[in-house]
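Okay, so here's just one chain, in structure tokens, the form predicted alone.
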Amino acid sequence: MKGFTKLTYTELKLQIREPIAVFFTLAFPVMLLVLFGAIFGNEADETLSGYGRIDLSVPGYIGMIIGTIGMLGIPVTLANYRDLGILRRLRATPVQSGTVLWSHVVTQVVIAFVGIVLLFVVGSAFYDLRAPDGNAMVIPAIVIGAFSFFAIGFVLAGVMPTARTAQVVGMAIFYPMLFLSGAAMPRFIMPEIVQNISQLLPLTHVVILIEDLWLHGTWNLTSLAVVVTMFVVGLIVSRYTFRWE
């Protein structure tokens, strides 16, 4: 227990000194509430069943935070500790590697919860964001979310090479999913046509998934599943891709 925390509070500083990584996390997210926020304001309007159209936004904003991480964040960390050796030093103490890889995920769990409050703060300090129907219920669907996509960003660290290959890969897989699933702009102003384009990405369900507790305080049963299988497909498929060196 006490490897785990060290390596935990570790992480965290390591994470806090990437600027990169701190700004597309935490920053960029409320940036574009922000910049959305002053441009179409937050007026309930009935075309939109009465929510503003940052209320509308939030849900997505989270789900883009949660991908950054499971896309970006962890596949180029863990590629990147391969390139230089750290994982194979790390091998040779007591250490495990369960516990290299949830000090990871607590890790991210903790920079993706500071992102979402960040975003709730100041939605509701500057646009009077509505808070959640689906009231704690929230929570947990935001946990598998995350975990869904950590798992996938744990199978992508071991597949990938370098970490240079991770970056690459995971940007290309990550932001037509960013663009297209709602995390970026709300999907009720893309055509019809992409919008059933969208319900193929994880990310979508993701989003539909807080998106459907946020706002109506609904379990989407469908958004679940999939989410639910990704997480167990990715949990399983990295105990076999991951790599010391």
The other form holds:
Amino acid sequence: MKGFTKLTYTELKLQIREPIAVFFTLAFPVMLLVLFGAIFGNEADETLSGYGRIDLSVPGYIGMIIGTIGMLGIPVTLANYRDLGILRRLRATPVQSGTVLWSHVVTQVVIAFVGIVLLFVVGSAFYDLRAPDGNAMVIPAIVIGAFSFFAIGFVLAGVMPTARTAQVVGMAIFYPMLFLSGAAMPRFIMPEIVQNISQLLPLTHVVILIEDLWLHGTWNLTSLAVVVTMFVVGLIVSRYTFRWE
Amino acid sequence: MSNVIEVHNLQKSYGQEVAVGGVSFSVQKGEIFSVVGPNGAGKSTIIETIIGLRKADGGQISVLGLDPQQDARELGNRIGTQLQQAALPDRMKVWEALDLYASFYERTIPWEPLLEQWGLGDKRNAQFGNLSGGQKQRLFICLALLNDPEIVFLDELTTGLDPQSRRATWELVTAIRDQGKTVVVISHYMDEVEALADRVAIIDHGQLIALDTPANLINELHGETKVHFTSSNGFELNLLSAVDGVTSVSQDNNHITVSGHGSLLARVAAVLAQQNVAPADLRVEHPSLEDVFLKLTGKTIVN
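Since we've got the form predicted alone here, give me the form predicted in complex with its partner chain too.
Whole complex next, starting from this chain.
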């Protein structure tokens, strides 16, 4: 793994210098939190089993961060690096392919965590956000959810012919999923048929996994199985679909 | 002299299309070896197979005694490459690129002097995307030299450079050789190859069609030297035809061209002086590698 630390650190710096990416992964969810916090507040509501609106929204926003990075951040960045010949130049050094790929994963995990911590800090400071019931167990759930989505992101990066198609296809998949999965708005307000469709979406299971731990301190085993399967399949498939040029 | 690269019967196809059809050559330690040919001739494929970026369909390749596929990492540590169609992220700074690439190698030389030597000393904090074409090119050459490589591969290194920068680059490349390194230069500029290379391999349609020093290739051509000048006070062209070594004289309006062999310029000038003709634009044109290519392939290299 020679060069791993420096590659990851450099990649983090590059991501931070990209204002649009930073906005969508870090600022956008916080903006939604503040916006809906201002509209609805976070008072305990009997019709919502005693939770506030923000308490119910934050696990979904975490799913939003994971989904944005997995469906847009990773595929677009990697396809762009491939289109421009950045991967080609790296390949002409002794650096190992795994080192390059893992540096991207770790970079995105760090960015996701910065975004999540930001949500938590802003939510706690202004809206008295409930701490997760599952306490620390919510962290491994987030990590598993992130890894499974990032693995799918790598598959997309390999399959998409150019960065532009990666962007268009990523958005076409991600935005409907964002609204149907409960990441952007709670599923309980949706009609039953929409909720059933929602069960078929990968992001839904990431949100459920985090939600259940955050609000009730329990692991949803079905969602866990779905997410783990996604990770394993994504990891295996991405090995075959990945291209350097 | 020992060979650092040995290529035997190299073959590579992309689908139905044959990119390289059985090429053999060897590169000697400490020379500037040039692979030249028109765009699409298979030059880059040959080089990318030698450095291990592509797998050959057939034939044997040995680089520093290593197999480019099986010993990829060791080879990567001992060679340096500047590739066509390669890039760095736009927002990566020059120093970050050098610092990062240095971390990939077992052994590196300090990069600050390299930057100075290649005229990028004041660009260390500039972002890659803000560099000019020539500066990017020189940064890539610095990256190729970071690990103090035994062989340096430079693919189309002066593309996009102005004539002055091209000459400066040639001098620096010669300096790399003079440090004892082997340099492999891929180019489609015949003047560049003629100025730089100790030996030239001419590639066309995936085949090696000639391999020798530029001087030998030109000599074997038995090409004619040409002397050009303009003269308005029409004098007897026959006087020039009679000069020793002249094979033909032609006139196009006031422009006169004398073709032939040997020390043509001196002899023609002597006759002109006798006739009190003193053209201001008397110049000589020697056969070049461009003519060699034309003779071998029946076409010019730039098409």
